[in-house]
Amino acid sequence: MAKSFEEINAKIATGEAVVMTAEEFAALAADEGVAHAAKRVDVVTTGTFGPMCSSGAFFNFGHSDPPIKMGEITMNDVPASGGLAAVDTYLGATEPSRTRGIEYGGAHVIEDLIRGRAVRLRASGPGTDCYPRIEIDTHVTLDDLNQAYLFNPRNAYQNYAVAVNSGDRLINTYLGPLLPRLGNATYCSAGALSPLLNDPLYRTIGVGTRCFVAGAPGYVAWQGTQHNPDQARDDNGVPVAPAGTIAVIADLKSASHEFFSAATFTGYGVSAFVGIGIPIPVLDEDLAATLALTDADLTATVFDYGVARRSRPALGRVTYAQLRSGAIEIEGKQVPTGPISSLTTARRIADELKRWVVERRFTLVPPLEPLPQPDTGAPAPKPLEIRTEEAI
């Protein structure tokens, strides 16, 4: 029992698809089995919604009269990227306010923007001929830009490392506070309904896949800085750790604020919570083998931060399931957990993508080019050394 993207999408399009949420259909295939909840079910929606800071948006904001060439550029006192065409730039999520640090940064400019308030933009240039303006002082909304779109380098890690801290001392890491001598941890995925969870070997999502970003529309723009297919996979296929990762794009003028949230981790610095939701069809039963797992089939790595290398002591493996109880066993303590991600508003992404597939406004694409397979010589993520210049 085979079916194509082409067949479902016909089926959406009559409104003759089945869609469920991750949740459900992982729950129909308990109770009737993998080849019945196959058979019935044609489009599975997942969703996750955490901290990924390898977010951003770029924007055009049009010419002013005279026009100016914009070099240094500020968005409520926060930097964003000169080097571009003379009135567009990036602004990364994590960049802080040269004001008020890490309490403000790029993320909150783009939520105030996706909120409909007005930034203060400001810019210099150097002056030429065509763009004799030097200096610009002004209010934008998201209405005003031209253009205002997302791209995100690295979403939906596929998987992620348990944070525990052996050491003495507290510390104020990208997974929150980590209290000392295994005093708690911390994990972000939501777990059995994260997308590169369900499709652990990339068969259904690539380059074009169609998905939910912040509450847009979007795309999956490329494979995922830092993107790891090669990495350690359990019996059902699916990674152990962090593995795969995707970039995606979509109107920030879609977006919602429901969906995008800016954030301050203390002592580390600004982040963005991204929604991300990808529907997966369920074109056989292999895949609707691992749509069926659950929480208490998915594991993932306890790493200890309180050593501060670039790789961490690894303290063993973990159920999304036991880490959802409320407390995990490492090395024979129980230590009490808690997630940095949002179980709740990941589901109300999946129940949304599910509404816009039965709607008939949201079709699948099959992947325009896959990402980067396992165990097809795809190159593992490169550390940076030290050199000096004779080294090179």
Given for the second form:
Amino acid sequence: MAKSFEEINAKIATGEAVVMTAEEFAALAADEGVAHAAKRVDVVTTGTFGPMCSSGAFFNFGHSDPPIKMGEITMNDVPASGGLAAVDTYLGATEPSRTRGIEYGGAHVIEDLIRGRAVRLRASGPGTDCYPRIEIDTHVTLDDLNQAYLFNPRNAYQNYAVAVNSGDRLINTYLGPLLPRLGNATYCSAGALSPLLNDPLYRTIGVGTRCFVAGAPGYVAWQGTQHNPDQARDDNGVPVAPAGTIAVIADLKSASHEFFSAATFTGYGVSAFVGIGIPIPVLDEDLAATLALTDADLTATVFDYGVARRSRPALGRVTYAQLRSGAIEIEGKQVPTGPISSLTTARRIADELKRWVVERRFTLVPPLEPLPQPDTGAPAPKPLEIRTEEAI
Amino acid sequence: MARVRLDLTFPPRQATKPVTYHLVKDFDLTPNILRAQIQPGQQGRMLLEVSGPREAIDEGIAFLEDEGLTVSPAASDIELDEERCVVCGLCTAVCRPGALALDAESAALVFDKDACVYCEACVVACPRRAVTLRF
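Switching forms now, from the form predicted alone to the form predicted in complex with its partner chain, please provide the structure.
Next comes the full complex, this chain leading.
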């Protein structure tokens, strides 16, 4: 029993498609079996809402009179790239403000724009024959911008590390404050709702896949940076540590502040909570089997962030059900846990996406090009070595 | 045994007597300073948790007032801005007394103010800066 994208889209078009969230699908599969669930359900929706540093937006401001070739650009005192055409820029989510540091950064500017707030734009340029203006100081809103679109080079990590700290002092990390002597553990995945954990072999998620990005309909644009399909996997073929990633694109003008929230991690920096959701067609029983996996079936690897090196020591594996119980056992010690990825918002995203599909606002497309697959010789993320020109 | 949380205001010239010491010694109470801001020449404030027999607590409060302190029940001085909160749950990872927890079913954030010891770990940890402590 296999279904094609075309058959599923035809059902969506006539309103006959059965759509469930990954949690609902897992419950159905537990009650009535994977085969039955695979037959009955056409689309399973997923969602995740965690801090995703590799995010940002492209803007085109339009031309002033006389025009300026913007070189040094700030938006609410947060530097944006001057390395594009005269009035194009890219603002990275983690860029800190020149005046407020990490308490306000690129992500906060993007959130303010989504909320309809005016942002102060200041820029200077060299003054050329075609762009004589050398300075500009003005205010812009999202509506004023010609184009504004999110382009996030790495989102929706397929699984993530569980962080602990074996050291004897508190450390501040991008996974939050880690208390000394294994005082706590933090983790960052939507678990059973996570998009790439539901399609672990990237059979339906690839370049061109339509998805939910920060409340807007968007697309998977490319493999994400540090995409690593050859990460260790369990018996279900699901990675047990950070593996696949996607780059996504979406119109910022259609985004919602409910699904894009700026973040500041004390002692670390700025980031952005980004909501990502992907609908997965239930093509066959193999895919249904991974869609039916629950937090009790999915595991993550515990890493010691007390060791500030590229390769941190692994201290074992735990299930997401254990992590969600509030405590895990590491080296014989009960360690309290806390998440950084919002489960309530992940559920809202999966529900919202379900509504989009049911209301026929969202059909599914097969990948235009697959993401690099496991065991096909995809290059593993390479380290950066420190060397001189002569050593190359 | 009773337990109360008091908001003490010290006048600028007070602070000659170690009042918490007297609460222990003279009234057999167990004081726990949750938060204090006392500087010379300025009005000071202390958030004090006191446990002991009800009668002794009342006597202790009368003593504090005789010493020139203004004593009022502690108001809700730690606040969670639910508009800003995205319910990520990171605060629950640093909350040692377990005052902040996620509901096992709904994953909603539950804040038990009675268990809070005002350590401010959540204030520092919250990536949305949604928890604030007044005074």
